[in-house]
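Here you get one chain, nothing else, as structure tokens; it is the form predicted alone.
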Amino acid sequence: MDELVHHFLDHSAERFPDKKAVFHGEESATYAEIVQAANRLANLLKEEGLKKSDRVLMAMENSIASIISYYAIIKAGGVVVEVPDKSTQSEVSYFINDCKPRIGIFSKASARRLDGISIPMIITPAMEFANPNGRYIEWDKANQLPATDPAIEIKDNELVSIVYTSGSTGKPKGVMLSNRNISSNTSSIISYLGITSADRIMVVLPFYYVYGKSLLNPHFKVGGSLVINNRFAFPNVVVDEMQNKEVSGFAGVPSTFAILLNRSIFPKTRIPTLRYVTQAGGSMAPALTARLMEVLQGTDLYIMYGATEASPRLTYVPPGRLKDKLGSIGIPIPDVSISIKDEHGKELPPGVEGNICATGPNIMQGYWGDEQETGKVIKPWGLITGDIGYKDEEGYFYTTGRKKEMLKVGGERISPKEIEDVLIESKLVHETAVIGRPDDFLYEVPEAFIVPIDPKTFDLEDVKTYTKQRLSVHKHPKYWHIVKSMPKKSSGKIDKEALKK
């Protein structure tokens, strides 16, 4: 049996307890200190009525106390609640409506903005904060508790986590992680990245984000090291910090990688220690994955996909293989399987499109209390991902197209995703999104927003030229938005919905 997801940080501490686990800003922490702030929060949940699978909503930025958090409540026995840091009161809402919190765990940031919301107990740093339905204790009562495990019993099929999904086609659905999903997908991850104590990660994506918690449980497995930076508005600052701390480890989705190749000193930084780059997040456009290839010489890049419905992670190109298999996103990791399959369930040859479908240890639970909702992804060949793709004869796989976005376009059937990655391909678009705009005669028509690389010398002409040479005429943009900047989920995605309205 793999371990429990608080035992990556227990088994670290052992092993390594006067290792520097964390970095953040001027702060660091060591695994020792860790595990005992862990435990003593933990203890502190348990003394305040905290019982077995209780919710315990998380707002918090990433920080050393988001990390002792996140451990204090699986340690606890409850089912950690992370939502974005960020988040209004109107969106928590939603989420304390839908899973019912026993407690809720606040930044100082995030309480501010979240002061007045309604959960039976909030736990927040020294401040006023007005719960009116509630009690509010200080985090510091937990300092006064002891610094031992509060001992309770945890089952590995047991619920550990919900992490809601970015509700894009409506409201957010709270994937159920057990502790057997994440600690499964936690081991492959290591298995394939060959992760190690010696690893140290730069962690510029939010740990509410399943993709960044994937960088966190990995690496106290075991026993490496994170350096925390949220200011990646400034990527040269996060590319100096790289350098300075020498990291071995970098992760984004494909904006971060559009950012660091158009707009910082990346390019041109040397870091000896990079062992590794992963992205993942969404398909990045093959010219943009060709150009950070071309940067990180020396450095192993891993294309990589999943689902949040996946803890989160399904498949990976290995590095040797990416130039001849440009636009994959490779092979099934460790105890995972990927097929193809029509809407019956049937399998299908390598070459025809149909839904990626994956079975495994990692797969979900289900969606909290949405059993209609549960029953369209989860089927008895597995969890339909929703991304529409085919197999080639090697058994690596290519997504063509989520199946929500897939445009209708009179009678043909296009993918917004060929449309942007020829777009990147022109060298003259940083970012680009395509969407349909409804037609009176063609039912819908591909609508181009993108933002230039260069805005001083950027003709739309040229790139409108170079459409015409790569993509037959219904495929080509019959609206065109030039903007300055695309508005982006809390995950760092471009958010289609948004540009729709």
The other form holds:
Amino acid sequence: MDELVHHFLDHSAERFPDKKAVFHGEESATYAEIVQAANRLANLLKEEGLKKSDRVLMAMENSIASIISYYAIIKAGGVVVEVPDKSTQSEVSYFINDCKPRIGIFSKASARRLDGISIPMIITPAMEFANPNGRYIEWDKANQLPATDPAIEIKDNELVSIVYTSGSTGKPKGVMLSNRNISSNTSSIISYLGITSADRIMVVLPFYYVYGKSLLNPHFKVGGSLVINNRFAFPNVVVDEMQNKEVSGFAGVPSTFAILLNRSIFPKTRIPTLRYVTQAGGSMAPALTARLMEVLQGTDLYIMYGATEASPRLTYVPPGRLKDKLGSIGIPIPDVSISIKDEHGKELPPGVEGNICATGPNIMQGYWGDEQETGKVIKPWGLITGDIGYKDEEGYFYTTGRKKEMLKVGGERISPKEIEDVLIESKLVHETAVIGRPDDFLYEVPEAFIVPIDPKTFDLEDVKTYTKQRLSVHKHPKYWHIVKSMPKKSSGKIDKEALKK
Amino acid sequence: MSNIQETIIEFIKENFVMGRSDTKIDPEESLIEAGIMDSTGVLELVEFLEATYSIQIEDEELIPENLETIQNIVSFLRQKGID
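Could you please show the structure of the form predicted in complex with its partner chain, as a counterpart to the form predicted alone just displayed?
Expanding to the full complex; the earlier chain stays at the top.
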């Protein structure tokens, strides 16, 4: 049987207590330090009334504290609901309303943004807050508690986390992942990437994002180490640290590589220790992949495909086949099966387009509190990923499009409907359509077309201000067009294809 | 306040601080840590500086010392002969 998720930390702390598990700027922590801090925090959560299967919200940028928090929540029998650290109050209110967390853990920066929300807040590092309606618990309070495991009985079919992902309905859906889901996917990842305790990965992707989390768990399971760097805004700083810290791995989404290749010292820098690089989070233009291969002489490049609903990895291209399978998402990872099916679950032959479906122990338990949406994607024949594609004669898979109308900004899925709903809510916009505009670095960015309710008094700045208060930065439309009317299809629906032209 | 500083603040407000806002940008504050700019924001800023001041910014120059705060940007431009 696979280990439970918190055992990754426990077992590595037994085998490598004094090994540095995480480096972050000037700070670092050993496995023993992390397990003790996680046990203390788990005991604090228990003392604060956390019960088995209670949800705990997390809004933190990557840090040693965020890793401690993740394992602490699981050890305390809780379910991790990690949301983007830059979430706005109204986004977080939605998450709180939806899955009713008992308590939350926040970084200082997130707490500043979210002060006044309705759940008790554990904040690190400690800071003064004066909101009379708020309830604050000092992180340091955990230091007075025992560093022993709270010894909660946890089973492998129980939930470890709920990960929110944009849904086609415009409302984010909570993907429920169990111990078995994450543990089996972690083992598969370790196996096809060949990760060992000697590996050290540079992490620039946020842990709230499943791809980021899929860097943490495999390294903790084998007793490897992570280097956290949240300053990819200056990629040269990251490249320098990859060299100085002698990392063996690096992971990015297409925009990460577009920036590294086009505007950084990466192509001119030799990192002799770099064993492998992974790319997921949307399809990368084959031309960019080819350039990356050129730059990465001697380093393996893994092109991968996955879904939040799959914990998240599904396929990879073995580096040796990358050249002749350029543009492919590869073959299934260990323990996963992928097939192309029609609407009724009938398997389609090679070369024929259909739904990309997946089965395996990594497929989610469903969407939190939403059986209807769950039923739409979990079929007796597997998970419907929402991507359309085909396989070739050798069993390599290719994506050709998306079924759902979703934008891919950076590595993140965004629902245009969520943005449109907010624009309409402003009561300034009569009709609107948001589409994806191709972008060299982010793959695509939101572009909004709006028909004002009152063109005479309409001021775009008011709409922008309204949007800013309600949506995270990456959801803000980058381009705006004020139009008199929208092109319509015969059904009366807005013709987004016409807008794209 | 220098003219360059005003131009940069105006660009940042217009592009990264969405909507009508009287947000004050502290010239010494990190634009990254304040959540005003991210990795693509830095690149947009660089494009803007290159176009506005007809200069070439090398990849090696895309470092915090040159671009992290308004003050750093202003002195970086000075080094490049823009006053």
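These numbers were taken from a predicted model, which means no experiment stands behind them. Just so we're on the same page, rigid core means the largest C-alpha set that superposes within 1.5 Å between forms. Numbering follows the first chain given and starts at 1.
Q: Any CA movement of 2 Å or more for Arg413 between the two forms, core superposed?
A: Yes, Arg413 moves 2 Å or more.
Q: Inspect the rigid-core superposition and answer whether the C-alpha of Glu27 shifts by 2 angstroms or more between the two forms.
A: It does not reach a 2 Å shift.
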